[in-house]
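Given next, in structure tokens, is a single chain: the form predicted alone.
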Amino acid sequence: MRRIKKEAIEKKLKELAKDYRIFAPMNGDVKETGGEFEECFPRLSGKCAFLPPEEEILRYKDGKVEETPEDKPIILFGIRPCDARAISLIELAMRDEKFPDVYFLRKKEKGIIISIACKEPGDTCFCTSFGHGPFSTQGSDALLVEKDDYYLVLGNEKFFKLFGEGEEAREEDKEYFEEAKKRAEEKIEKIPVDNLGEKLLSRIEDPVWEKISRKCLNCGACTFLCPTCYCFDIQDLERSWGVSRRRYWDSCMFSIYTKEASGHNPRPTHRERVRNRIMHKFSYYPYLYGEFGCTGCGRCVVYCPVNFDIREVLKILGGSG
């Protein structure tokens, strides 16, 4: 563990803006900045940096197909540990052996992710349910813990090469880290998830899905705000110079999402769409990648317009509610 002055990191961040695209929490969302940031839990997650809501991937110009030129490497700074972990979870799907997502991966491989420990978790957080927590380092090149006018840093070579190594943490710093970590973890509700994937599969035709889905509007807010959702649509748009092929965030909660050219839709009602979202995160994803597709960040609970609470749903479906 190292300790580095806050002002040194903030100054360096602004200097790096010449050679990097800096994304950080600003005005409640994660946005591209000149190195400025605010310490908060943003509404939009850090996935925006590597999987933006809209991006061009190809263009057809002068009779030729061209790849969109690569941009500057990305520094994603100041996100919470749950969001850093979420990007590593998305990467599991994007690194598919047969169909790797080169647009996501090239940004991720050249980028650097710096998270700030969550010393005051919200009452909708349930990250510890999935084997990590508010001081987790998974998915981060560095975890910063605020203390007075400096940060305690758990980082890798990639981080220290850019920001310097500061000085060795003192014994009192290490004690502070452990105490703050313990206090934060004790504030978080833990949802039982043992054998959850198998339990969900065993109830896939259970009438309870009808009851659960009645409340949902299928508005898609949960999927757009979720740090681990990665569904997208691709559209070709005509421009004065040719055609731009772009991808946009999409949502499995929309009725048109699975509608086929024949007109058939395998998920025609709220019931099937809500069931798919929950099954994907808590049954299919663990089966495919050995990890739940959820970090327990609580955004879907906070911002749902009808107070659909995924924690209560998991308690019901997991047999503890």
Contents of the next structure:
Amino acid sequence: MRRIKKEAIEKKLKELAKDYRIFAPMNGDVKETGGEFEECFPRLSGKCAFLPPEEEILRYKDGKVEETPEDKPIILFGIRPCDARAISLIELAMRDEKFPDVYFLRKKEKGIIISIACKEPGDTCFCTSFGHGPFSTQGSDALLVEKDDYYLVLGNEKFFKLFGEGEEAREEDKEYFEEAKKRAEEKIEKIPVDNLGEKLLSRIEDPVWEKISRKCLNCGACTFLCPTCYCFDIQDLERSWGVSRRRYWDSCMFSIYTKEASGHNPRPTHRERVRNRIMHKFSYYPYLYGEFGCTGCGRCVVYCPVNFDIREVLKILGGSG
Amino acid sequence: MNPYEMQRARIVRIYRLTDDVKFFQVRPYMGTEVCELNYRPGQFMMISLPGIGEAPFSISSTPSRPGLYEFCIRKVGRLTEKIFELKENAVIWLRGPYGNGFPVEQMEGHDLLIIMGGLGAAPLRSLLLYALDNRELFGKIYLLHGARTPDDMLFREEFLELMHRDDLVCLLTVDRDDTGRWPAYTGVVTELFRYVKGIDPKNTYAAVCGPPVMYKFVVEKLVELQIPKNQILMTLERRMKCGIGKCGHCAIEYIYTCLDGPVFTYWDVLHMKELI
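Switching conditions: you have the form predicted alone, so give me the form predicted in complex with the partner chain.
Let's see the whole complex now, leading with the same chain.
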């Protein structure tokens, strides 16, 4: 563990804005900044940096197709550890042998993710349910813990090369770290997830889905704010120089998402769509990648206009509620 | 490598099949040689017109006839409307082939029942022609094809010709014949099963494609015939955007139709909700 002056990191971040695109929480959302950041739990998650709401994936110009050139590498700074983890979960879906998604992966490979430990978790947080927590380092190149005018840092070479090594952490820093970690973790509600994927699968035809989904508006807010949701639509945008083919965030909550050209819709009602969202995160994702597709950040609970609470759903379906 | 990058191709010929379906022969730009196109019956391609969009289309041709891709396209939306306006020699863009396609190697040595309704002819014509081009590799071949009227039947003339061949049984039917000159059957496609004789069910593969309502009735007949459930193959439609297992649209439970489909067995259908 190292300790680096806050000032030094803040100054360095602004300097790096010359060669990097800096994304950080600002005015309540993660967005591109000039190196400034705000200490908060942002509404829009860190995925904005690596899977932006709108992104060009191809150019058509003078009768030819071109790959979109690479932009400057990304520094994603000041997000919570759950958001850093979320990006590593998206990576599981984007990285495959046959069709690796070049636009996500090239940003991820050159990018740097720096999270700030979550000393004061909210009452909608349930990250510890998935074996990680407010001080988790998975997916982060560095985890910073605020202490007075210092950051205590658990980082890799990539981080220290850019931000400097500071000094060796003192014994009292390590104690502070452990204590803060313990205190934060204790505040977080743990939801039982043992064999959750199997339990959900066995209840796929359960009438309870009807009840669970009834109040959902299918507005898609949960999917856009979810740090691990990555579905996208593809649309062409005409420009003066040609055509820009772009991908845009999409949501499995919308009926048109699965509607086929013939008019047939294999997920015709709220019931199937809500079920699919839950099953994808807690049954299919673990089956495919060995990890739940949820970090327990709680955004879908906080921002749902009708108070759909995924924790309650997991308790009901997991047999503990 | 950008997986979203498409290849330039040229429309060689266009035929009108019905009021709202056209048949396109398309040749990729690959110099002057006749190109071996490496695909399987049952696979699909993404076709795009820059500025309009991109969508998946079944390949209707067979790799046993090199040089061209053939597509059977119904005018249903913005992209297909624009494709319908194109003339021969126009440029279109392709990427693919994608999807699993039919397990043709496994199907060798078996009797084949190919059952199509409406636009289901688009992917199954590929399998049919492949089997006919490799006739010695397969046992008996039955084609069952249903349409609403003779005018609605895709590949009508091509399939009517097949009725004269003695190495397959070609059973064509229309719900109603308003021309008075229809030389084949009238009635729904399931009624054709009474003419299916002498197949060895355990040694038969059935391939079905048609509107969702058709599957239920056809599958009942196939199960009645005692064809094993994992030898009843269906090729399914699904909304798709990327074709490469990323965008999420075609996901069914833990699989992607664009990677693990669009050909599924009836066994899969029984074990997965929302497949049809």
